[in-house]
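In structure tokens, the next block holds one chain alone, the form predicted alone.
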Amino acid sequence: MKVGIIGSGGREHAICHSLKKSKKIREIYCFPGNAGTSKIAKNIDINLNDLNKLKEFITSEKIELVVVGPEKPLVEGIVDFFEKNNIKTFGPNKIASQLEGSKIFTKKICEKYNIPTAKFGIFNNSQDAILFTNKTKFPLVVKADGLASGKGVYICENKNEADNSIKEIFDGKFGEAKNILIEEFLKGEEMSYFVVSDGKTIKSFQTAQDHKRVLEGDKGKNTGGMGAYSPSRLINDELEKKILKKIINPTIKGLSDMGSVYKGFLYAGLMIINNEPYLIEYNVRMGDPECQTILPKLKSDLFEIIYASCNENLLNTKIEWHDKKSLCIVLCSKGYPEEYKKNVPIKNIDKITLDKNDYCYHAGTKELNGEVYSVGGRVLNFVSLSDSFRECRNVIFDKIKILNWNEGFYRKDIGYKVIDE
């Protein structure tokens, strides 16, 4: 069978090397990829935008399913068009996808279905909102209303922050805002909780903690994520019932209620309290870097997985894991979450030898006559899996070493809490 991904980063990487260990797939087709997936797909450079171009191409060249990985496409409606035109698509519609394409679409089913989340307020005007900091507590969170590539969310500690917080996003830093979200703050400890669905059956699709603060101590501004670990610390059988019950199945049934059914992978996010879960937002995606640190312990076909997820038949599908911890630590370019040089050569790249514990995912890369280059803020993503988080790191920081690359940086406390205590 032949199989198209659509992305360019480390996730999409991770799916494209996952789904090339099935005999079931012929040839992989990457829209647009990058110079990792350029080794083991072909890269197809068309604007993602230009959805009748990306269905002419699909159609002629054959391509039977569709894996989409990042969320924009997915808010914007391509699995319906795709669906439309005859092409199996894995990944939920739009109506579903509003889950991450709008906090505040989500806020409203917690509310109705009595999901357990933070309080909240929504305004529409800047003067509204500042006018509501004047008289709550603090830190509060301040959250803009749709997508925001993982740095729409601000953890205000004083009023000077909330107020400066809730003009930046008025003013269009993530762009066009008709809405903000003013939540409390909820303190506990996060954890990513994923599953993957065929419209009717769920099953879970194991757990990780990321990093999402640019800085050591988890400091700094938000970014797409500067490293992740799986499993979370935090995951028993108890806790695992209360999330499915409390959470996934409210939310499934609230879209179900709207005519709508949930098929692909969804990622929670939660704030862990005393063993209690809260929901803090949804992804309609695997995370980034969260993939790239689960996929590795996939023990199980990952297309046998997706492609019975499109044909509602998840229910007969054993998902199995190799029994080992993992750890994921990105290298960014110098000056990321902000401003980044683009197109610096990655000279040592060949150097770095990877054992079937290991894995060097490609993000913000391209290749050009042979040679590999940064184009993105998140430039390379480095995992390893061991019986220790602890070894999984230095494995990881002995490979960064041997890349020696000046312009990117990294974390060098990722997984500590499961590492340092």
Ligand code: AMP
Contents of the next structure:
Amino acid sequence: MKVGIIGSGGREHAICHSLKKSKKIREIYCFPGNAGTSKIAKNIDINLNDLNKLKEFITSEKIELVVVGPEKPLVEGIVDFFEKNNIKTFGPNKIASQLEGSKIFTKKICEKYNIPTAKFGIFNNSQDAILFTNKTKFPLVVKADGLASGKGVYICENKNEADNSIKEIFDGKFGEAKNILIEEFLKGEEMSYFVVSDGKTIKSFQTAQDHKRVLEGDKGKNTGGMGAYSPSRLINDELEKKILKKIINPTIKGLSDMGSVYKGFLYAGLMIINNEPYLIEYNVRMGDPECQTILPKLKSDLFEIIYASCNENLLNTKIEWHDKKSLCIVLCSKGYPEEYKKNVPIKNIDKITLDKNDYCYHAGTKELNGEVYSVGGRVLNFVSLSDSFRECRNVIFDKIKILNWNEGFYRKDIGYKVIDE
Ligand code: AMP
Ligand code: GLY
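What does the same protein look like in the form predicted together with adenosine monophosphate (AMP), given that the last one was the form predicted alone?
Following is the full complex, with the preceding chain placed first.
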């Protein structure tokens, strides 16, 4: 079968790499892909906003299944469009994608189905929101409703910070804001919990913890993710049962009561407080770099899982995992998440040898005349599997040292909670 993948990050290279192992797949097309995917798939440069052109290419090449990596096309309804045109697509439809596309949509489901989450208020103008901050405790959390590439969340230590963030959001920093969300600050430890769903059956797809901040010690600006490890140190059977019973199952029921089903990966960002889960946010896709960290642990055929999800057959599909620790370090362009140079050659990348348990997934890279250049903020993802997180990290450090790329940087403390504490 021919398969298409939408996206160009480390997550999509990892998906491509895992799908490539399936005997059922003849050819993979990446829209648009990166230098890493170009080695194992065909990169196709079509503007992702041009859905008709994408559809024409997919139909004319007889691509039978499309996997959507990032949130933006999902929230904009790419799945509904493809399915209307008889293209089998893995990912949630537009209604279900509101779980990530609108934080207020998710909060309303939480309220209706009694899903544990931070207490919250919704405000449709800055005056009322600012009045509210006169009589609340700090810290509190102010959030833009829609997609904001991880930047629409403000943890506010005092009224001044809260009022400024309210003004920024209503002034349109993340697009037109009809409503704003103000939340209680939850104090605990975060964990990401993943499932795959076919609309009827849900199966666990591992846990992870990412490091979102740019600087060591989890300080500095928010990024897409500087590294991750799997499993989370917090997971246990009792907690997993609670997550499914109190959070995931009622969410899927809430969608089904609205006449929608959930097909695809679902990523719950949780705060764990005394072994009790609270929902912070949903993402309607795999995380990046959590995906790069989790997929190397998968023993089963990823294609079979995805195909079964599209055919409501997940119940009969086994998902098996290697019992290993996995850690991922993301190499970024100096300056990220702010301004950075583009088109910088990454030398010596061909000198890195990868053993059975080591992976190097590309993100913002392109290939020109046999050389790899950085073209994005997050550029390469090094992953290693082993029996200890410390060993994973040391193996990765040794690989990165081989590179000759002065314009790159990475966090040396990824996984510090499971390695150094
Ligand atoms: P989100 O984009 O909703 O995941 O928020 C980004 C980050 O802000 C999360 O990963 C948390 O670290 C933090 N955060 C969001 N909401 C809360 C909350 N209610 N309490 C504490 N931290 C939060
Ligand atoms: N690593 C965070 C995310 O994918 O949203």
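Rigid core (definition): largest C-alpha set, two forms, superposition within 1.5 Å. Note that the structure is a prediction, hence the values are computed from the model and not measured. Residue numbers count along the first chain shown, from 1.
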Worksheet item: Can a Cα shift of no less than 2 Å be assigned to Asn164 between these two forms, given superposition on the rigid core?
Response: yes
Worksheet item: Fitting the rigid core first, would the Cα of Asn179 be found 2 Å or more away between these two forms?
Response: yes
